[in-house]
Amino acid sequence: MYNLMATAEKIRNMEIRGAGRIAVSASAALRDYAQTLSSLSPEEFEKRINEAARILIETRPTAVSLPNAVALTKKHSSRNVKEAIAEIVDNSERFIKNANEALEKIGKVGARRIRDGDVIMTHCNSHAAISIIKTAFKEGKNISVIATESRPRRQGLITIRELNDAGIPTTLIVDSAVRLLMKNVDLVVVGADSIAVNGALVNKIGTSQIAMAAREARKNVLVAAETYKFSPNTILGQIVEIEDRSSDEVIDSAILKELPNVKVKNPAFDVTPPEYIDLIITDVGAFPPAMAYIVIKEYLGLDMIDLN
C-alpha cells in the first residue's frame, strides 16, 4: 500500500529516484490514494484527485516521466465515484505493467546497437540503459563499462554495484575524467529524465558534456527511454524546468556559513542538444531524435497537452 504523502516526500527527498522508479510510485501511490474515497461525492472526489496530482507533479520539476504517470493514471470518464476509481486503478495497473516490460524491451532492442568487444561508457544510474548493458552481455558479448561517479549524489556507486553483480567489468572515473577517457570508450549509453519534442534531452548533470566530448571524438551518443518519458508539453513551447538542488549536497552547509561571499549552484539536470544523439531507444523501437513528435504523437497522444 502506498501512501500519498509519504510516497511524495520520498520523491521529494530522493529517497526515491530515477525516472522510472519516480513514475512508477507515484502511479502506484495515485491508485491507492483514490481507494479511500469511496464515499465521497463526485464533485469532492474530482477536488481530492486533482489536489493528490499536484502534491505528486510538484515533489520534482524536471522528470516529466512523473506528470505523465500521474495523468495516465487520473484519466477516467466516469461521474460514478466507484467507477471512477476502477478506471483509475485499471490505468495504474496497466501504466506500471507496461512501464517494467518497458526495460525489457528497450535492452532487447538497445543491445542490437551494442557489438563484441565494445567499452561503454554510461552517466548516473538508468535502469533503461543499464538493461541494454546487460542485456548485451547476457547475449554473450564481450563488453566492459566505464561508469562515472555522477556528482554530487553520486548515483553512479549504485551503477558500478549492479554491473559488478551482473558479473560486468566496470571501471569507475570521476566527472571530470570524461573527455580524457573518451578515446578509450566505442559507445556511450545514457538515460532519459525528459526529452522535448525536438529531440533534445534532458538528463543528469554532466550528460551533455559527456555527448559533447563523444561528437568531438566521434563516438556515438544512445539514449534509452521509455515512451512516457517524452515531454508533449514541449509542443506548445513548454521549457522543461531544470531542477535546483540544496547546496548540502555539494558543500557542508557549516563550512558555507564560513565564506560569506560564497554562493553554490546545484542544477540537477542539463540540456543535449538533439544533435549530439545518435538513436533514442525506446520500448516501441529505435528512433532518431528528429522522430520525438511522432513519439508524443502516437504512443502518448495528443490529449496528453495541458492546454491550461
Given for the second form:
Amino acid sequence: MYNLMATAEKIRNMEIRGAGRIAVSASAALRDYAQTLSSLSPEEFEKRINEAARILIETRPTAVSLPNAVALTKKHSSRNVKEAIAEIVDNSERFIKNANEALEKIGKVGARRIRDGDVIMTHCNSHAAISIIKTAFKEGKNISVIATESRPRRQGLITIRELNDAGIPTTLIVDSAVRLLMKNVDLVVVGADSIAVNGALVNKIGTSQIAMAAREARKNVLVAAETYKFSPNTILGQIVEIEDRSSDEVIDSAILKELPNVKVKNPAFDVTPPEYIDLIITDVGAFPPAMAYIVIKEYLGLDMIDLN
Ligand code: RUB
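The form predicted alone done, now the form predicted in complex with ribulose-1,5-diphosphate:
What follows is the whole complex; the chain from before opens it.
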C-alpha cells in the first residue's frame, strides 16, 4: 500500500529516486489513493485526483517520467466514480507492468551493442543502464565497468553494490577522473531523466562532461531510456527544468556560514546535446536521437502534450 503523502515525501527526500522508480511509485500511490475515494461525488473525486496528481508531480521537477506516469495513470473516461477508480487501477497496473518489462527489453536490445571484452563507463545509478550491463554479462560477455562516484549524492555507490552483487568486475572513480580514464573505455552507457524532442538528454549532473570526453576519445555513448522518459511537452517548446538542490549536499552549512562571500550552486542534472549521443536504447528499439519525435508520437501519443 502506497500512501500518497508518504510517497510524495520519499520522492522529495530521494528515499525513492531514479526516474523509473519515481514514476512507478507515483503511479502506485495515485492508484492506492484513488481507491480511498469511492464514496465521493464525481466532482469531489475529480478535484481530489487532480490535487493528488499535482502533489506528486511537484515533488521533483526534472524527470519527465513522473508527470508522464501520473498522466497515464489518472486518465479515465467514466463519470461514475467506481468505474473511474477501476480505470485508474487498471492504468496503474498496466503502467507498472510495462515499466518492469521495459527494463528487460532495454537490457536485451542494449546488450547487442556490448561486445565481449568491453569496458563500459556508467554514471550515477540508472536501472535502465544497469539492465543493459547485467544482460550483456549474463549472456556470457566478459565485460567490466568503470562507475563514477556521482557527487554530491554519490549514487555511484549504489551502482557499484549492484554490479558487485551481480559478479561484474567494477572500478569506482571520482567524477573528475572521467577524462583521464576515457582511454580505457570502449563505450559509455547512461540512463535518462528526460529526453527532449530534439533528442537532447537530461540526466545526472556530469553526464554531458562524460559525453564530451567520450566524443573527444571517439567512444560511443548509449542512453538507456524507457519510452515514458521522452518529454511530449518539449514539442511545444517547453524547457526541461533543471532541479537545483540544497547547498547542504555540497558543503556543511556551518562552514558555509563562515564564508560570507561564497555561495553554492548545486544543479542536479545537465543537458547533453543530441550530437554527443550515438544511440538511445528504448523498450521499442534502438534509435538515433534524431528520432525522438517519432518515439513521442508513436509510443507515447501526441495527446500526452499538455496544452495548458
Ligand atoms: C538519477 C539519474 C538516473 C536517471 C535514470 O538521479 O540521473 O541516471 O534517473 O535512472 P537522482 P533509471 O538520483 O537524482 O534521482 O534508469 O533508474 O530510471
